[in-house]
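Quick heads-up: it's one chain on its own, the form predicted alone, in structure tokens.
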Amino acid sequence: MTNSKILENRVALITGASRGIGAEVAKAYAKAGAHVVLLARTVGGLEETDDAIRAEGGEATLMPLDLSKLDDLERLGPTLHERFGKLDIFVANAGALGTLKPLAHNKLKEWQSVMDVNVTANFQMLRSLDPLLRTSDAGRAIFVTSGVARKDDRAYWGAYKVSKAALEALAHSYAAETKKTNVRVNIIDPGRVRTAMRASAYPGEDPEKLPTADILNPLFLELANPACTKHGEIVETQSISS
């Protein structure tokens, strides 16, 4: 196995793979030899990612799923087991921003929607995928967070902030429970990166002044590598100050 194919024969599931960080990670993993399972709501976006992967000689499987449909996520593990017999890498990247507003102005339905996608969906997927990750000789779970979760002075981001703080707690709990296994669990804080979600949160910002999402690929590859020993860490990348 060459350095360029460090994920040869691995199976990787990436959520939010239709655009942004998820799409770039999927392309990087496929280029490194993994068979990538692309999960997102938008079929057109998934097909674009798939086309880019296949153009480079990679392999992908499309899985159109809405993370807000929580009951459907219970079938994820059995489906992957039937199709591939295993899962080596789980990248929990998909997320919902919600509407930035004072906490008291959030309606319960809006609040719950953000919690469902950012927290409960990942809990449901973890329940379903845990047996496969533990069976892998080097299971990897990578959760994508935001620096907002740890910023005490960030007003109007209540639902998103609380959901990402809860996601970090979820990941740390799973890391503690898998400490004596072959599974490695880590969290990535991508910082300021050019994505559609960031554009929605900062409409006055010039996206051309931000790095593109593929700048994160080396870090995602490092944490997915079977040789990686990091566990239970929050890895902050460039430009976390925003």
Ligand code: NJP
Given for the second form:
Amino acid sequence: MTNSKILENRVALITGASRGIGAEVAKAYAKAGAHVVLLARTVGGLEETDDAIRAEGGEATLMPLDLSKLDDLERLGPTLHERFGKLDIFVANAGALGTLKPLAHNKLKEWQSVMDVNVTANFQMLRSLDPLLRTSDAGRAIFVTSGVARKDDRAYWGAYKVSKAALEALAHSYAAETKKTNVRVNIIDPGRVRTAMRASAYPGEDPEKLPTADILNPLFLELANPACTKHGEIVETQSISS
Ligand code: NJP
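The form predicted together with the named molecule is what I need now, so please give it after the form predicted alone.
Below is the whole assembly, all chains and molecules, this chain first.
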């Protein structure tokens, strides 16, 4: 196996693969030899990622799914098992920002929609995928958080901030439970990256001054690698965080 094919024969599920960070991770994993399963709502975006992967000789399967439909997520593990017989890598990347405003101005529905996508969907997927990850010879779970979760002075990021703090707690719990298994669980704090979500959070910012999402590829590859020994860590990727 050459160094560039470190994910040969691995099956990886990447949520939020229709654009932004998830699309770049999917392309990098496919280039490294993985079969990538691309999950998001926007079929056109998934197809764009798929086209880019195929153009480089990689392989992908599209999984158009809305993560806020929580009950549907219970079928994920069995579906992947039927289709591929296994899952080696789970990248919980999809995220919802919600609307930035004072906490008390959030309607319950807005709060719930952010918590559903950023926390409860990941819990539901983990429940469904856990048996597959434990069966893999080197199961990998990677959760994408935000530095906002750990910044005490951040006003107006209400539901998003709380949801990412909860996601980190979820990942740490899973890491503690899988310590003695072949599963490695880690968290990536991507810092500032040029994506649609960043533009929506900071509309006045010049995107050209931000790093593109592929800057994160080496880290995502390291944490997905069967040889990775990191476990239960929050890995910050840039000196300037969001
Ligand atoms: O965002 P964006 P990023 N069901 O908006 C998907 C974190 N982060 O790449 O469904 C299924 O380009 C959506 O797909 P679609 C951030 O919190 C970023 O920046 O087609 N999928 C799209 O593929 C997030 O966890 C920065 O609309 C759903 C993807 O999620 C991760 O990085 C800083 C969905 C979002 O792509 C990737 O975000 C930071 C649903 N209901 C943390 N809702 C940064 N960019 O600077 C959304 O600290 N998606």
